[in-house]
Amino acid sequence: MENIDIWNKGLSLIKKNLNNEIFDLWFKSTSFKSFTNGEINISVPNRYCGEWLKTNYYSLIKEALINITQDRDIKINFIPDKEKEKENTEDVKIIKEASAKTSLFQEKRMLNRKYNFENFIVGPSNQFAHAAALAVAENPGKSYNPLFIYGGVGLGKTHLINAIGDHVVRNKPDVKIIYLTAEQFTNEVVAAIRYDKMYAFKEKYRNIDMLLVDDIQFFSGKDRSQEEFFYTFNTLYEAHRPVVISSDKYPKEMLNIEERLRSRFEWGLIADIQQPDFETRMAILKQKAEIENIKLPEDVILFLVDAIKTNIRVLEGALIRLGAYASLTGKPITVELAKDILKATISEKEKTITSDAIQKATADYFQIKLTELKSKKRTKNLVMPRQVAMYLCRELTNLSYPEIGKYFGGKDHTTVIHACRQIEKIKEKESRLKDAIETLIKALKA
């Protein structure tokens, strides 16, 4: 693929998720300019044009980018073209009006319209946090105030929040929502305070009707966000508006958010997604390929299914990637072509570590027998090894707390919890403990 389809194909997918007068107003005039080092840079018209687009739509475009790029460290800049920049100060100005007219929720809004419920695949590894988003979806404030779902990356949390909120805007297009994630939240606290905007930043978060913020745990160790997120919360849960969050932790796990915050994510619901299924999987790499138009072979959907077990958004990327190839070069998809096309996505996403191997290697390096790493007993010489082994499962597998405490005896999930808060800790000071666990885990990713 040639660097300058990357962005045209971006354009494709950003078209696909705003209406044609905003996409015409901001992304028409855009032309791509470069790519190197993961880093592309695009031309725009003018440095207003280029702020705007990186504060309002950059987590929009880099999605679009790393679907077709599949590099998730992908960085954007956009150039101002200097010649056109002078030639067009009449433009300037037509933008900035247009912008001051727009509606600031449906600027800041952000829904990726492209989420919602009725392209969601249901299946067992979901089933609870699907119902759980579309009964808050159906009574917002009075169903599960707050909303926490967590789960691995790629699994599907992103699309329930953005459904939740493309369920209330249909049914009521006045609503004040907004959606963002954690650190477009803690982007904007850090310029309220530069440019002395604080009044502001409040009114325009405590005034909504419905509040989704994604990736919550960027807030780790960002003081200032916590405590403007902890008050913006208090606001909206007291007046019966819904807070949706999403988190790859659960909130115990997030050890560098502030302890009130955490319980206050325990107020309403707690909703996990799990890996999915070998059925799950198909169902949306089938659905993905008809929304996309790649027409795919049944041998080369059993073989990505069975290939990406555990993240949904690699999995939709390869079939992105695989379509684009095959557009361009004019090849048949086959499973062979899938195979060389996809092998570094592949042999770097997909090493199976079970819980049985991450016992036996535990088991074996602190010479104590498996049955005794399973067993209820707790003496000293048991205790710390359990606690390990529990902690390399959340680390290392997509276990959920209950699923760990089954395999080890059937212990309860707080159990689970407290022996992974225990090693995260005591690794930070134990050099020996430290070293222990990576060597652990070389052994098993080996």
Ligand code: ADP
Second form
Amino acid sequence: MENIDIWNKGLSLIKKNLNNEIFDLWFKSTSFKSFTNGEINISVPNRYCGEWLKTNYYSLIKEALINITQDRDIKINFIPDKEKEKENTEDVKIIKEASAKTSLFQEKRMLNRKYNFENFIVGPSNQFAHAAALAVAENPGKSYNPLFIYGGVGLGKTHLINAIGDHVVRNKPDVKIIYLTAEQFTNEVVAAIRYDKMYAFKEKYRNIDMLLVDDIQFFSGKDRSQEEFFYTFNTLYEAHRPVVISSDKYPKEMLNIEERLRSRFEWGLIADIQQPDFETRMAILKQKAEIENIKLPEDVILFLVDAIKTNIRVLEGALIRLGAYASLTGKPITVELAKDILKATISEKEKTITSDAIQKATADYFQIKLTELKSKKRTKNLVMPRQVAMYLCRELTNLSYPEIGKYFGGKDHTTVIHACRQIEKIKEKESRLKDAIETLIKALKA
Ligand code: ADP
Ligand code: MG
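Could the form predicted together with ligand ADP be shown next, to go alongside the form predicted alone?
Shown next: the complete complex, the earlier chain at its head.
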């Protein structure tokens, strides 16, 4: 066997143990360099790639090479390719120069400065999250790390996370902050892979003072982004740079998130935002009306605050529509008008789907009896439809896991969590199940 074949054969063994994306990313650009005295030298595109292989895949690589050479003491060295490394360093230089020129770190512009602490109304529902956010903003690096802000849709997560950025930038204008959503992070990862800019990508995130990532639940099922975020997180964490993340799911509830990442989320502080009480909703609505310069009579305020309890964005939406309607038609804003406008909002967005409807539709779809679906019987033809129905309850209603359990003949919440995870997982692999779920969702929403 020629020496070069050792690595080629090794690669095909390694490939069998990794998914294609990961393999292509880390192994495709490696090549055989030399093999002497039981040491094999592998050429890698740059220093980081070498380090990454060493920390993450050394035992896998060694295993493969032992298999081929039958030499248990084989050593593997990763040698950065000088030419390629130079190319990559160029990228980093360009990025650094660009950000130096703009004096403000580029990404800071991504912060939404409209959201700050001054216009965040504090009430019992968000007091804790607010205090935690303020602590991180005032003492970055010496406070909770990471800070995990958790709360339902439209309850102020994006507002708070931006307020942290805003506060830090005001105190220290040249601070390097990146604010982005997990979706944007994912897009960057994909682009970096496609255009072979992984090195520049890593370099960019290694050199910042603070990282704010919104809507981290988006990472669910995106393995490559999770891996990259994990790496970024560790680098920042070790350097005592604050990381703040937000999610509409609690770490334990997040499906298809790697365990090691989930456990990182739990290292710092988890601060949740609850649904705002009456007074808080009222104060928020009044403030928004003032900012938007919309004059709302007291009875309309009461009506709106009473009708919309679970989502501040929807509350705001109703206000804006009312304002627009009144200014276009010249009519006064009344409770009647508010009712009319809300009818549209509610029928569009908040049509409530009940657990009963879900159970019935699912039982029909899989042609089983409703009583069987809710029973404790564990025959194969019942287990899957039951899990689908539980999953749909979680996706389409506001019911908590324990509540869903109750609707299924008094099952434990862990059973429901398990069901949801199970379906998430299988759904990605089996298109028939995916189709079934999509059909059901469509029917239920219709
Ligand atoms: P989330 O990111 O949790 O879905 P957002 O932060 O986008 O929610 O909030 C939705 C809207 O409600 C935003 O316009 C935000 O300014 C407003 N909002 C939420 N909570 C508050 C609050 N406590 N004070 C003032 N405005 C709030
Ligand atoms: Mg948000």
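Because the structure is predicted, anything quoted here is derived from the model rather than measured. Rigid core: the largest C-alpha set superposing within 1.5 Å between the two forms. Residue numbers count along the first chain shown, from 1.
Using the core for the fit, does the CA position of Leu370 change by 2 Å or more between these two forms? Yes.
Is Lys360 among the residues whose Cα moves by 2 Å or more between these two forms after superposition of the rigid core? The answer is yes, as the C-alpha of Lys360 shifts between these two forms by 2 Å or more after core alignment.
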